Amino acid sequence: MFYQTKLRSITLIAALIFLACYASFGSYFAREIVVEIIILAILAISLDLCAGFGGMVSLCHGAMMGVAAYGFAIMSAKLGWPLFPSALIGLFAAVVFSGLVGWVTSRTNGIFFIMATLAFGQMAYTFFFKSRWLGGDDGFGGISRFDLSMIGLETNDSLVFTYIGLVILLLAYGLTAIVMRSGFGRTLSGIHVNEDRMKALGVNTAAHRAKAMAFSGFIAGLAGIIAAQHTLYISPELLIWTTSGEALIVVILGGLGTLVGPIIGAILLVLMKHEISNYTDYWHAFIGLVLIFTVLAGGRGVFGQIEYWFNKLTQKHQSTTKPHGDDHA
């Protein structure tokens, strides 16, 4: 069951604030950085969800992102609609195909969940990549920003660009919570816990299931309009199924099933990727490490263990500090 601690929420905060100082003083470089942890953590929160409060770990959040990214794009650079319209279409495609993955799965676990969502996604991929209208393997450009003039906003200038994204991440981690939160949220981390147990109530958990994957779409959609806007440019590339093996690397380095975590995963792996780069081209090594001695540490990614030694010398703290009954007769 999720709870937004007062230590997720001073972390939460803690984290964009680094990213809008980091965009702020930074280059034109460290903007662009900053985009793109933005768009790893949004789909990183979005597998979260599926795979930290669900134990769905999928391998096609890439291609629902990448669907989103090019329903949008489709329509607006293609068909020549309005962008806002443009973005809407590109999100119901992303929930649509999730949920279509989340129906036709959700009756399977582990390594079969994983694989039949590996499949999806490469189909999606294939579907792309073969498409010589939709530019094949090389992609399509002609994707334009959003005009946001007419509230003194010039998305083509980098950091405002970067603010907006900032934005859109907290609203996804926002929305994400408040599902979490809800009743839907709960039954779905009882179906984790016990999907026999939830059956035995009367809980639909296959349905439960695929509405969560489509949720989960429409959270990762919002990473594929980003991505899309960002570059101005998409290409099969963004479902391919590293994407999202890159994803679930984040959702365990930064601690499965606590949402605050993917966006610190996020950060540490994209500035672990980009700084040790400068320095060898073994940074996958490194990482892999890294990776290694988080899962050997417990296993709980980087947020996650300091959320379990902060609530061990909580709870330490208030055990020697209970008052005692009166010793007196």
Partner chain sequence: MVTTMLEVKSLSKDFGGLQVIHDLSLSVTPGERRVILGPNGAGKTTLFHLLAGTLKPSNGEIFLDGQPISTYDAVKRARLGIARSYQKNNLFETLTIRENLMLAAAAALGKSTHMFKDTSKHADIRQRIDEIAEQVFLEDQLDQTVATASYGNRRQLEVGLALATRPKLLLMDEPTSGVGPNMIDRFHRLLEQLPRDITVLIIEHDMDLAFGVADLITVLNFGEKVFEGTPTDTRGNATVRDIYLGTGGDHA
The other form holds:
Amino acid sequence: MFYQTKLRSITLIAALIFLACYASFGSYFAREIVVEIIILAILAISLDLCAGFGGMVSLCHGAMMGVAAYGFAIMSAKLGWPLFPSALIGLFAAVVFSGLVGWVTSRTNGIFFIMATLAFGQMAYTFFFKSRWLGGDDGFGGISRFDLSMIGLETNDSLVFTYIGLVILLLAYGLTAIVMRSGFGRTLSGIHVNEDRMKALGVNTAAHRAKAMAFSGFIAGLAGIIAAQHTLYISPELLIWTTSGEALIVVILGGLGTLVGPIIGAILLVLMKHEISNYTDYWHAFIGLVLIFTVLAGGRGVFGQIEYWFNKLTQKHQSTTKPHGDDHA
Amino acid sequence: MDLSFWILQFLNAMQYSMLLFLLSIGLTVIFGLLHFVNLAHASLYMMGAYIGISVAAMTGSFWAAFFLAPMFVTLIGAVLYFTLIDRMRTAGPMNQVLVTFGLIFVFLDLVRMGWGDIALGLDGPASLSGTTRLLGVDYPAYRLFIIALGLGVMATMWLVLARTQIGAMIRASVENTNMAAALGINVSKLFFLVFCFGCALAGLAGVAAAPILSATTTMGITILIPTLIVVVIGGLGSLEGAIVGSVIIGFMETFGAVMIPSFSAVLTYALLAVVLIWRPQGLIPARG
Amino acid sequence: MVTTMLEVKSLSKDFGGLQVIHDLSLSVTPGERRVILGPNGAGKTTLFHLLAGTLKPSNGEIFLDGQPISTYDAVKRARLGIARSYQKNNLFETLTIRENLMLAAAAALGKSTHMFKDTSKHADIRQRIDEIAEQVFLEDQLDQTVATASYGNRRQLEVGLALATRPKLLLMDEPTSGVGPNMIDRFHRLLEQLPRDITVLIIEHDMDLAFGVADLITVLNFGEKVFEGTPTDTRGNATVRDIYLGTGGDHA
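Beyond the form predicted on its own, can we have the form predicted in complex with its partner chain?
Entire complex below, previous chain first.
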């Protein structure tokens, strides 16, 4: 179950400040990296809420993000709608797509859920890949960024865009954290732990899981809207299953079921990728080995491991000072 | 479009189905027995192709490559088994997916380091270089060889599983591992043998496909998704399921591409969705 | 006017030809404590499955508070007020006892779909957790993780989860299964203190406890009702004695 602990709050704020500094004091290239981190972090938070809390290891989160991005791009660039309503339509499309996938897969578990989501994600990918109107595998451009000049923000400035991205990351985290603390989120954790007992308590677990996927689609959709506005261009690459696999790597690397972990994981993965590609072409192998090592080391991930040690330390401390401390955060 | 066109398509579909069969049979039996989904199975297929190309270059013989490449791939599989697979068996599907996803990355770069990024071809054996007249069409002899190879493996496996003692052991262990262990079957040895055998078939499929498709760094990931679909549609762990699944997907993709090109790609996924909703255990489930 | 909380009419269940429950009729009045007795394999747990909706009957009808519920699934029946505690612990193992009760309370109070308010900030949920913790004697263990709690505490929580939904009808499947004599006393007290607006069906092997709390006892054998009466009548009944002596005391 989710608790917004002090350690998590501090780590979150530290991560956001680090990203803001990295963008402010770095070059244009540094800002590109930060935006890349933001998109991946939001997508990973969305996946963490499904996989970490709901036990639903989805391989269609890339598709959920891509559906929002395409929805936004089609409405704004192809049909000439204003940007904000187009973004809402994109988010709505992602919610509907994710909810449908969640509904259809709500009775499958384990490897069957993984395979089913993989298939639905690839179905969406193939659909856009084959669509000539949408440019097929080349995708299409002509997308513009939100016009925020009335509040004095020039979104075409890379630094301003990065800051807006950071604000959206914080909002995505905050919203997910609030929902995970609510009856809805806690019940989702309960379903993960013991679905049968949850049913016996009168919870329609299939519908609950589908709703969780739909909400996750909304968060993933935020990443999709940023991704489309970032490059002003869109291609089916966003939806391919390896994008979802990358998000899963980020979640595991940072810490499953922690919500902060995915942000840490995204920072680590993207920075590693760029640092290593300065020295060698073979960063894939490195990431692969890091992933294997993370799983073999217990699968807690970097932040998860730190939290584990921190909790052990404070518990030891508590047990010597107040024997029956009920601060179970 | 005349009859010979359809016969040609039929043979193409058969050839693709057999390739899918060689890959999916290993994947499905490994799942049935070890409860392990090895996403890196298709990477072993890729390794089979590249190792085959190197062996052929060194020995100058396709047949040397054809027999040695699967052996090298089996060796890789054995190393994987003892370093990773065996200890991941009880780690749950998510960790298995993650570790084997990591392996895909590792194999991808191993190939790029060893052989580079460009596509490499492999000449088929001279004896199978021409075409053969079959059912009124001229069809490349080598492709017929692949069809025959697939059918041969299929028949052999059928016989082994149905008639031999090791086949009975495998079936018993798929049915109920604990029971099999209680009956005195050395389950861990059986797991290892079956895993190696699956790897050998993946290597065989790779080296057999190389003369037709040529080896690329993306060949593994390209065939992974159809292979997984075959396995899930057929029923995880089921030999009959792998046969039926390979044929369905092989024919659907081949005929779909010529009959309804704009829709064919989505068709496979739609079929998978329907199967998952109506028969989540697959068309021919391994158990009961 | 409804005078029965639970009405079962000629209920049958067979598994591929094997009759597990045969033509069983039951009538339980509101607030009653009904104990179900019977040797192993008599169909007691199957009866609970049929009542809770986790198994579908082959024949017969079930009414809760006058309402036919035979066609409803387990979720819907739970919402109508049937709760169940299990013979084998069926808990949220990785969560704390407080969290376990929180989930049950949130479900019962219709707050498991609330998306924004922190569950632990709902006053009614907190109140419910405290009440139930007191009822099942777990006030001091609330922040212990279930997996590390003692077996007895877990048995108490098993009942607590069912109680937290404030059911009309509580089905308790061997609440004292596997616990020691001290714990049995504790369950005895727990049962005596349960409010009378809850109707309780108990499968119980501990005879002292069974005869102590029961208003009426129904005895099953081979899926059929062989006797029904007060504890005193049951004690003196020859058929009941035969069944228990005949099966070699497997309840010991």
